[in-house]
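What follows is a single chain, given as structure tokens, in the form predicted alone.
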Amino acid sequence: MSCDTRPAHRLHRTGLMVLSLLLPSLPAHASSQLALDKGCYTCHGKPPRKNAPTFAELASRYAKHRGNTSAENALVEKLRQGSFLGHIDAHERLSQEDARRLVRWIIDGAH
């Protein structure tokens, strides 16, 4: 008596395909841990340094861009150029991926 494992194999393969489609989007999301690791709370924490907005203020300001890929791309580039309020070294040192993760986290509410 043989056991036909093809349906189970097909289900497993389908599950892996679905997972592979989801995984590329997972690293794009960030948490407060990335902001902490990058030192962002030094200026954007509570209380904020000088005129820097808190993450809650940034989230409120940029929530309107949720789901707008072109606006998100523009914000990522603007962040990395350090041009929000002039020359900001910490912003310029962000990788493209980290900047995108932070921008998405902020747009999604910075929770």
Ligand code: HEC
Given for the second form:
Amino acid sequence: MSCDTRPAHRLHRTGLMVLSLLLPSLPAHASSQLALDKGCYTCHGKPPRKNAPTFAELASRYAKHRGNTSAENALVEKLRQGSFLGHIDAHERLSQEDARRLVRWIIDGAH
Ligand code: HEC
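Taking the form predicted alone as the starting point, write out the structure of the form predicted together with the ligand.
The next block holds the full complex; its first chain is the one shown before.
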């Protein structure tokens, strides 16, 4: 009996695998939505708040790190740690995964 459902089951699993393979390369706007959800634009939008750089500025600053995993890791850590002087909750609350997606999005131009 259960054999009848197997091919469909397998197809389903293959679909999931394909999906998870595609995830790291989700279109960039998925991360700009994340930035929106996390309130990043409150300070990094146009006009930026106080001394916050715009995402466009950050993107040109970060572009040189494209493809450099260890630099990317350092940026993720730096973002989540927050700076010594300025506490920024929105930065420090980020999960490792979200921070990585956002840093990658910025490295790729923050579009
Ligand atoms: C309350 C205002 C505020 C919010 C909200 C905010 N930021 Fe920032 N961010 C700043 C300021 C100010 C700086 C510059 C000073 C610093 O780096 O601490 C900064 C710096 C940065 C930097 C540069 C760090 C470096 O020095 O390389 C990145 C990347 C960044 N923010 C990303 C984000 C992301 C992603 C979000 C959303 C999760 C976010 N910020 C939300 C204020 C904010």
